[in-house]
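Given next, in structure tokens, is a single chain: the form predicted alone.
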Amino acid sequence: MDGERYTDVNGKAIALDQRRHASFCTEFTVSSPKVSIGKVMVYTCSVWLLAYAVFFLTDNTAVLSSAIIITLIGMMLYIHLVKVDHESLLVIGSLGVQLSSSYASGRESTSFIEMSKIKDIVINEAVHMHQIIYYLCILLRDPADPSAVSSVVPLFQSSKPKLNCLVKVYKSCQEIISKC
């Protein structure tokens, strides 16, 4: 890359990796920081200390057991279903776009959108609480009316990169789409 640093909408550092496989094929990967062991330890210790305090007051061992089980299940669900390590966008001119997400547990989710279904790739904006958030999205062509949009597919939903990162991806995507 060009050494530019990127952050997400919350100010956390993220990495953008762009691989150009050919003039009509580019892959973008946005990587988020790994799960912090320190935060996991703090969360686990605070839940277990709270459970121990309740156990101390009630002399009920079920409180300790349930706190341990709930914490472990919660961490496994978070790692398997929520925490995304990296998201990638593979744009192949005249063929389509592949979207992939890799979770902290190793699970991967992939989908493909044919180029004939894509009307355009745009940067959209949304108001969230007291700030404006920009996001990259694919506009899908309405089969009944090709000039209309049937739905919007947001990209990089977990990593939520800021505008400077989105502009870089957008420009490359438009360059490839214009060649089709």
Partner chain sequence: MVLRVFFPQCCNRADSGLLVGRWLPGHDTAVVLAVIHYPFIPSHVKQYLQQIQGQSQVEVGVLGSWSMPSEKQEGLDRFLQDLSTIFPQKRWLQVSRQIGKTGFSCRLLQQPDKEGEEKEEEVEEKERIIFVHYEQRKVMLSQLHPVESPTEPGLENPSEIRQVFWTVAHSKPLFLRDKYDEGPLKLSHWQSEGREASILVELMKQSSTPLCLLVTWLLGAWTWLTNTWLLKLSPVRLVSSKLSSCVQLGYRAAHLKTVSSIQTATSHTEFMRKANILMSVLLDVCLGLLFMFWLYREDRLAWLAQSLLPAADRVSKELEELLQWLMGAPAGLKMNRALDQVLGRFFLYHIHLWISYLRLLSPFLEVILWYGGLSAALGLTFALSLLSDMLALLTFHIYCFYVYGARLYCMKLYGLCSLWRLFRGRKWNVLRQRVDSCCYDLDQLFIGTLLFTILLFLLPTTALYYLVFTMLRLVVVVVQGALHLSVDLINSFPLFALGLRVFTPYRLAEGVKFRVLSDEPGTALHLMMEMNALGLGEVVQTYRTPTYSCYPRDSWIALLRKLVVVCWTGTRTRRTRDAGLLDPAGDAMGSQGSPVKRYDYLLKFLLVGDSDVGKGEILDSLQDGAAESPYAYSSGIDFKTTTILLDGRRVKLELWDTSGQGRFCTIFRSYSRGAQGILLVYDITNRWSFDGIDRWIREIDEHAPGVPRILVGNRLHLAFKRQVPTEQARAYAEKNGMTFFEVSPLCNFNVIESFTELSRIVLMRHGMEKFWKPNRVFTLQDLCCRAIVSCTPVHLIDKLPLPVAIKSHLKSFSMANGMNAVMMHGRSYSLANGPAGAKGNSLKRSKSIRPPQSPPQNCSRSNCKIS
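We call the rigid core the largest set of C-alpha positions that still match within 1.5 Å between the two forms. Numbering follows the first chain given and starts at 1. This structure is a prediction, so every number in the text was calculated from the model and none was measured. What changes on going to the form predicted in complex with its partner chain:
A movement of the C-alpha atom of residue 130 reaching 2 angstroms or beyond is seen between these two forms when the two forms are aligned on their rigid core.
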The other form holds:
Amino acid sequence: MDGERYTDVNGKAIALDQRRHASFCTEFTVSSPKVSIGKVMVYTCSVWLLAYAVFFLTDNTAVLSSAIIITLIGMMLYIHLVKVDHESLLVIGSLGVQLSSSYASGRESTSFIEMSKIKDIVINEAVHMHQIIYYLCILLRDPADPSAVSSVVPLFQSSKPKLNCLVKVYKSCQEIISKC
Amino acid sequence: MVLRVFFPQCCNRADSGLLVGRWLPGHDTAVVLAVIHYPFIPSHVKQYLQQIQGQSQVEVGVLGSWSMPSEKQEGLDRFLQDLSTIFPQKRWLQVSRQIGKTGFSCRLLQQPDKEGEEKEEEVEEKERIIFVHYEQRKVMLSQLHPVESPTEPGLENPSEIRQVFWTVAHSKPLFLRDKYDEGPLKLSHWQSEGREASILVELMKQSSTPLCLLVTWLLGAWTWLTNTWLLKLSPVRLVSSKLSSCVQLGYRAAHLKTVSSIQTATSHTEFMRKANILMSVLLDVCLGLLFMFWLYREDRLAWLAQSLLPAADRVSKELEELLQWLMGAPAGLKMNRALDQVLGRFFLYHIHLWISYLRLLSPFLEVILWYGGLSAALGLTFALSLLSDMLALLTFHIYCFYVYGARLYCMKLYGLCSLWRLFRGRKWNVLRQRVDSCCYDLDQLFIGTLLFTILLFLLPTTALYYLVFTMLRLVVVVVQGALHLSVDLINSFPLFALGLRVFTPYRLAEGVKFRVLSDEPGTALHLMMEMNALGLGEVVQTYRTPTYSCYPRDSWIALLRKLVVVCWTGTRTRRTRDAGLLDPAGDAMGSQGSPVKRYDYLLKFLLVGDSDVGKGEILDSLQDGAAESPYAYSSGIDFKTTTILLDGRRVKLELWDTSGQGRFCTIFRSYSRGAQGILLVYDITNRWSFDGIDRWIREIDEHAPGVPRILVGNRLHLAFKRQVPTEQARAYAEKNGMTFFEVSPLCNFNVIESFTELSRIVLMRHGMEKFWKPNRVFTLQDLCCRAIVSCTPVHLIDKLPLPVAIKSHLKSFSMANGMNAVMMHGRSYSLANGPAGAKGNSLKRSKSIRPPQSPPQNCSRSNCKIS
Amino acid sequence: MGPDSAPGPAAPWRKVLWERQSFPDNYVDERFLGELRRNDGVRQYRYWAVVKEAGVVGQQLSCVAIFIALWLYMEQGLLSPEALLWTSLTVGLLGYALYAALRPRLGSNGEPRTPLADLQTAAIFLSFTFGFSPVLKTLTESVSTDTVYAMSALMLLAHLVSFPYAHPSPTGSLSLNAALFASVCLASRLPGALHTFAMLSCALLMFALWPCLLQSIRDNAPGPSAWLCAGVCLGGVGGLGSRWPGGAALLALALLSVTLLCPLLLVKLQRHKDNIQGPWDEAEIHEDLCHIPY
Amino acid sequence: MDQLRKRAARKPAPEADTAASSGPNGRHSICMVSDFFYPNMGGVESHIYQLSQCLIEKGHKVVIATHAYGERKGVRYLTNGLKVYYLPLQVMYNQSTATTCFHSLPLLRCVFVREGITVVHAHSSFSAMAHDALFHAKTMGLNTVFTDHSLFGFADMSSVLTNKLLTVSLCDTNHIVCVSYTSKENTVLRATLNPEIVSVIPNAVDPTDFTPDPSQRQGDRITIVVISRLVYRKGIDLLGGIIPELCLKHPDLHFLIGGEGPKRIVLEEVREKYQLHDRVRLLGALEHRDVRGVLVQGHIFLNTSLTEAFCMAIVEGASCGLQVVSTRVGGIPEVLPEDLISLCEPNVRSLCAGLESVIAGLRSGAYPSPTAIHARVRHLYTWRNVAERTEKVYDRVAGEEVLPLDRRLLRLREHCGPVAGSIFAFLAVVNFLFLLLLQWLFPDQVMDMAVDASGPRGLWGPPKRDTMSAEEAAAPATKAE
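Output block for the form predicted in complex with its partner chain, input the form predicted alone:
Below: every chain and molecule of the assembly, starting with the one above.
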């Protein structure tokens, strides 16, 4: 963990945590800021107030209850499916690369890619929404002919770090891959 | 290089001994399977390993030594090192645990095979070794996805994890040995508790065999029954294919067959499939029994039976009211009174018919229901499909209405489309696949406009009927679709797989994930390998048993298309034609032998001649001629494609049948555009048709000058009442510089030959040889064919003892040479472009036409003499 | 900002790209836009010639008016279908005689139609019209009257718009079809089947055959044709005026504006014409490439 | 408003000093914008590609922005690290994007900012994207250059409208490049420009691609080669008239026609009517690399265009040593010296006469050998020369100052007339506000600068691999950091 401050493509601050388990095994964790209680409170309160206003005008309680339920469900879905707290990339030399992302609700989704399937790890450029960003991605080797690229696995999809952060990750990945 | 050691968790605390396992080929990876504790006798170890290898095709070996810190420590290391000499290995692991350290420490001894002084070299920095701990039981039982072939995943895919899984899974015999039994060796590895349960399983397996046999026999009987001639009759077959209950029956039978097969499932997928099917059948039957239990209490059946008939009556009454409403001014729509009345009466009559049928049916209804209810014993699905069938039968009249409405509406729409084109003074050009402008005659315009107006004013009436009945049909179909969907669900639901996934998630593994256990400096890296359970959606997708209802009858999209698009079939075919027809590089040169096409040249021929001279017969006689429907009605044109062999080249012909009436000369004009050859057809039993040829030739010279043409006398099989003598026809052909044929599509005589010659002339005229002769190396087959043809008349080829394919090939060759001959003596080509063509070109080309090899006369004679 | 500094070199500037010249790229010669030409090939119109040409439009307009007037007569029962039939028959025969008389002199366009073919066509016309007239009668009875009027008005307008005024014969498909459509709509509102039949045959005479005759007359005798047009116009105004004065007034206005006012405007506005030609213009192909001599 | 004006006034400053920082060694960073680029093939496309390559050789930084072609979207790298942005914009009508004046601003701004663009160079007046780019660049305070590749008439309504649009979009463009003097006159008239800011820089051909090879010719015949899209503007109807006349006169005359298009029907009809199937060969659409192989088979190159700004085809033909016969339209008379080309009026008779004379000359062997012709033509038009002259334009443009918003509005008003002027002034204001919004949402400093991969001074050292895809490209780029 070094002092350098990183931001994502929208300028929000993110933290990059690099942990070396061994000379050939490194784990990067990009953690985006936690979901702020205050903001959530503001949103929910605003929605509920609105619902209450409607209820006040047309006094049927269905509006109120439905508003409450909808906000609750929406929040649940949000923290369970959308909001990613931190994404981590575990590079184990000669064994493989493991990407995992943990959601705000604590749900973890992990996938492991063997070294034999990986062709290279590169930084790529892409058009995202209406801006053009750099992103880190793993090139999978095509089993048919080893020189070709069958598909691309983008890394750190939810928290999109900026170039300097990517370069840092990229360099140490490259050195591990090149060593083994 | 980094060394991976897969270490079973259960051996963490085992006392010291030998590590038994396997080095994975292609990776420097060691899979530790068990630890043999000493004291032991090396020879025992070796033979034990031998027999293990015998039982499981895994080359298990001694990997190294394992030392657990305890008292009587002294001399242990020395001893362990000596072991390495006893079990000669290329690489020798020395894994040991120190007290107070969680991590292992490991030394790797390399020793050359040759008997030299044992050079021992220690791995300098410990981090070069990864210990991957795994849970033996889970790994043994789990199945990695996507599932692959059960053979060893060795060279074809170097995936390391898969190899580890394979190794562990296949060394079951080693685990089945009990630790505590009286063997010479003591091992520590995972082993199953609860032997009794497994014994029970064995007993069940034994007992299930005769049951399976019984079921198989029953099934055999059933299949025999279905294959009896009675059920082979086409109507029965058709009906049974339409009745979803029959389909369901056959489907279940197939299922039972798979389940009750005696040989054990070898591969994972097969096993899962069987289990799933079994579960779904069981579930199905249980539901069915429940249903029956509900159905047969406090005579719901009778109540159903009584309520059914009134319901049907109500439906039909509703329909009648609907029709009455339609026959009035529905929703204030202005409809044509007369047509409205006619249609309404027609449909009303149908309803009456229907009601009378129902009345006939009524007394037996309850019995039918009772027996139908029994079918639920075969499973709920069966009952459901039976229900849908009954629904289909009860709403047959709605279906009829729908069909009538649709047809009427389609016809109207076609008419309006083409007449609208005429209204704007356009016409659809088939060859170009686009709308061209053309000037019609005055009377054409007048009549067309009259018809257009009439149709336009009648359209809303029919459209309304179509709409209403489509709606009705849609309701019925939706209900049926829901039934089918539920049946499908029960049929294909992978219950067993889901159970596995829920209760023992590790059984269906999507992959693995690693957890870093301890990274204290100085020791090797320790990882924990865990299973990544398969997602539920994945499970359902993978193990869903395929069902019969995947075919479009039940898929909603297809169904909607059937409902809505019925009236656009015409346009659909046209669009498909777009793709199919002449490629943008439209001329025969453009389409020269690109390998993807299944033909070398694409030629467009026109069959012209007066009406009913049998152009249609000629086309129909082409067995492989793929027919294309006319692009819209009132065109009177359709075309077939066939592929002929010409001198060893595949030539694809598009044969356009212009309808004979003279009125269509405008259309004929547009066709003659792309046409590269014309067959003038007349009927030898019909004098007029022969005289009509003059007019056609004039037409051709006007619209398509110089296009090669041949004269074809049709219906040779009616030669006994011929009115056109052959000699006269041939003389006429000579005069007009055409080649002449008399064909008979009935006995398939000379038809293909005539096409072949025409295409040969056309290709010659396009100067095709220049394209294929130089870059063409004669295959041995071609040379042989030439040799044979040069000494065999064409009619003898059939008698040659050769396979059919080669015969046709030979024929094509002999035809080729024969044609050249005909063309030479009948100077057909040089005159073919008589009036319109430029003399200079034609003369000079006639020289260039001369075929290189002079063909033997006899075969050409034979060609012409036969006719 | 001036051109990039370059001393006026000795060699004069040439308008070529293939030789390097010592002038800056953005050099502007005094011969710049030298080949710009304005308004060449603009033909000057003379007023009366234009009026004569516009007469054809007027007469077509009034043809429609006459048709409408006839229809009005029929609808109000002031004109019996038999009378209409006989008159149209006689007129048709006269017209055909005139046409036949004129034809050999114009000659030369394709093969001449034989009288037999003409007879056949006429037979087809009559038989189809007669056969369909009952159907047509019931066709629009359930459709409200104003709809029919609107439709037919629209169609007549389409007929007038898409009528090939330069060469009335052969009549353009769209215009003829539109006219026939309108006449069918109108005829179907008439009281009896015979009325419909008469109306349709009259429409045929007026919209299909009259243009051919007019064309041949124009080709042969330009002088009389102008008076013919004038006569038709007067007839239209008069015929319409006898039933519907307001419409007649409108028609008269329209005729005046079309035949006199618009040409006046055209001639007046000629002076303000200003179009630019130059070497950049797309060359247009003059000769007729359909039949090249050989 | 005044602080808006302040922003506007302040806006050019960073651009200016970047220009200054790259000023002394005269290194510009240029963004070529056009709808037409590879995989679409044609004159404009090859012009952009070759020009960019030469500019990269000269040490400038060049990126290309075009719209996405089917699967080809995102960022790609071509030879020498020439970076191409295939932006996902909606294509409306034959490969030209739909324009709303605004929706392309965010992406184009992103490109301009992250590449540190100093000069925006738009191509082809048919491309809506190019006009958008000019508009946005002016809003962002960048200098702009526009290259016009095509001629327009003034006769009909549509051309009046398009000319008005061109007037508006070129009204504050710093410099305009035309490919021939005729095209310059045309553009000046259409856009009512000051002719001083219009430079004439012809297209070029790569002479090494088009070398003669007389051995390919067949001695027993005379072959006339025609290579063009088979459309009306290329005068295919004339060709259809020419073919039968000449073929009837000269039995040893053969036609070789490459290209595809709606007018193919005409030629096929002629061929069928006169049975010239073995003398007139329609080759269909040709790849650019096949063109030379077709050209060298012929003796005469025929061009029947009805309008051409600068006909590259005849230069290619001449470079392959063919005798060129062409119509005297547009800029064609300026292209080749009189002895290499014989010009005819655009009608069948004159073209036939010209061809007759050339054929006679060929029979009598009056013309110089193909190699001689090639030797003369090869030095006429080279991309290096084009690049040098374009560089001059850039140098001149980079110095000029960009009008702030208020003066820009005034200029629009007085230059494009009260109606259109005020409309577009309004649009410009809206665009400016939109830009401010974007700058507030995604500030420039948040965007990370793109690594410069192009050219000798790029980060990849000497370019070695051809057409590398973005992934492989970006990897070394970041390695080198």
